[in-house]
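Take a look at this single chain, the form predicted on its own, given in structure tokens.
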Amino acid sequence: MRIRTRFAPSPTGNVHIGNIRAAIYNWLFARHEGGEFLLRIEDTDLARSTPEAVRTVLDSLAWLGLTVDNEPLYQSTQRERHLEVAEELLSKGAAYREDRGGTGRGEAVVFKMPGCDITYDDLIKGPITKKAADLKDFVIVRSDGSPVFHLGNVVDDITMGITHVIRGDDHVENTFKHAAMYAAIGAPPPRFAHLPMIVNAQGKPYSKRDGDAYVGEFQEKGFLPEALFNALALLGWSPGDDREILTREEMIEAFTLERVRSSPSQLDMTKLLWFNGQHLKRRAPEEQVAGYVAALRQQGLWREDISEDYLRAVIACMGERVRLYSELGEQAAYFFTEDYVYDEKSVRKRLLKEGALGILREELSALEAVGEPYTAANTEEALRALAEQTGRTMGDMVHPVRVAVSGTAVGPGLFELLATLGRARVLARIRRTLEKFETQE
């Protein structure tokens, strides 16, 4: 039996990330097994399932590479076959007519459930059964002649030979109504596998409420797809190790049902964005550097006079920091402009307290006396030797120099950042601090 998955959205608008989650999953588990993953849009909400939305779908599967296997079965096609089975249902004696719009013209159909306990085997929560007492006959075809949701999925299911539904827990229930159906129709049912939901920290589903939730929105921060695909592929799987990071290969290798937990996962904001900051750092170093240059070009901090090395020396001193290609604009514009902020905080409390700017002019001193090459290892030797010449400590040395040459109290370590700056612009910096505030001390 060759497996088929599939991924089955509604476009009507941005697609959440609990959705392309389970996405990637039934994407992991066609291709760990040697099988497809088919797409079926369900657009039959013709008010909602614009051009645009159909777009937002394709392009987001599209960017995270969730590559499928046919083309997309659009589901408003198959309406005539969705009512076809429902006349055969009709004519089984599986369904019935009854109004229950209010019409009194009788033109719903209903499925008759079967008078006894349903039960399947869930590949991810186990054997899940229901009572026949609470299984209630349901509509498939409302009075207006248009076909339910249940119909349509289990039809269209069944049209592209699907063997695996990997979805939701919030389809639990409707699983019941489908496995009915199955056996009415007189098709083999797919296995079920039903996906904890993503929570946020009061274990409540994850919503935009609680932030970034769509695919777009991550993309448009400059999360990197194979850092999304990675961290959302965690997040109620694991390899069967400590692995964290890994590649698409590794996950298709090692991804089954088996190892996904049924229980919900917590997406962690701070996580995520180590992966990326992970991930980003495994890209090739032209991709880096390019990915940077337009982050800081949108910011409007790039010059075309600023060398790739220089760049490729800031991104080394920033190192772990930097998470996203925006945060070293974000948190260190000042590498890239001699017009950067002083904040506020930081010069009240380094720079204006007493004797501060003193020990500024002294360093000054101390750091016009070191020549080329201007290292780390040259400059920390000259504040060490000026610390023990007067009887301070190195906090009273690093913190009025950090916020001179920066403008603030945080950052990579200092004497990478001087040897980052270079002699010239330190300097320059430091005279200019003091020509700022010294009439306020």
Ligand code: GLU
Contents of the next structure:
Amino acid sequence: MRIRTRFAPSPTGNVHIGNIRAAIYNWLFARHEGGEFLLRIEDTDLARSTPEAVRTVLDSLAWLGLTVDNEPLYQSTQRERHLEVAEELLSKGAAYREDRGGTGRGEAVVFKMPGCDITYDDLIKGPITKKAADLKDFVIVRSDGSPVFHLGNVVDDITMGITHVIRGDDHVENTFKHAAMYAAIGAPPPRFAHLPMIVNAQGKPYSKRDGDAYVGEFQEKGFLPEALFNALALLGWSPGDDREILTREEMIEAFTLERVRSSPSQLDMTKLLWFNGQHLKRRAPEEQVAGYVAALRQQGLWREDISEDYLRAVIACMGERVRLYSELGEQAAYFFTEDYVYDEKSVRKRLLKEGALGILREELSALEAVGEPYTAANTEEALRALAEQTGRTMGDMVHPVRVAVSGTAVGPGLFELLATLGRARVLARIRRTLEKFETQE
Ligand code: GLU
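Please supply the corresponding structure for the form predicted together with glutamic acid (the preceding block corresponds to the form predicted on its own).
Now the full complex is given, and it begins with the chain already shown.
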């Protein structure tokens, strides 16, 4: 049997990460099994299903590399077929007409539940049973003649030959209805796999209020598609070993539904940023450079006379601190401008405290005595020798010079920072800082 999965979003203008994770699992499963991954647009809510909303779905899939094996099937085109099946169910006695709501505007078609308990075997949750008493008949065609979600969803899955329905937890309740419909229609049911929810730190469903929740927001923030893909894939699934950073191919190779957890998965933004940082460092060096240049340009920090070697040295210096291209300029604009901001608190604590500017003066002399090229080793040696001579600690040494050359007390290792900035910048910055603050002392 050829495996066929599908992603069946209702286009609403945004693609929630919970939904795209379902798409990722459907895609990985189909690719792992050598099957097909199909797309169905559930666009029967004509008010919300605008062409832009559909575009957003297609763009999100394309951005994440979720290649689709069919021309998307638009549910709205299947209306005739939905109504035909409703007629068949009526003629079999599996459905009946009823004036629901007593509007007198015509009769709805109601599906008749079989009157027995229903069990289905969820590929993630195991067998689940619902008692006959809790299974009520339900409308499949409204009195205005429009098919209801359950009818369209089941009929389209049959039409498309779907073998595995992998979707969010919120559809477990619907599955008892759907299982009964497959039986009444006389079609073999697909296997169902319901994915646990994505939750926030409080264990509640992750929503917009918790932070970025839509694919487009991550894209705008500068997340890399391979990083978001990887992070979402591991939100509820693991490859069975301790690997966390995986390529698409590695995930295809390792993906099975047995390894999908049945407990909710907590989305942790710090972890997501970590994934991005890891993938960023795996990109080809010239791609990284291009990404950083674009971000710096957007931030107004890029100048054409900045050399690529210098940028590469800055990237190396910042190391794992930078997880998004944009974080370089946010965390360390001082690498790219002489007009960097002096953080007030750092100045108060590190430069204006008793004796700090005196130390900085001595450090200037010590660092003037170090020739080109500045390295982490020779700048450290100079300041260590000064500390010993003057009976001070390295702690006394590092803070004034750090704030002088970067404006802030936080950043990469001081000596890597000095080596990256280079001799000319370091000396000019210390001199300027002394001029600026000696009058304020
Ligand atoms: N349009 C439904 C949704 O987005 C489809 C559910 C399904 O995958 O069957 O929730």
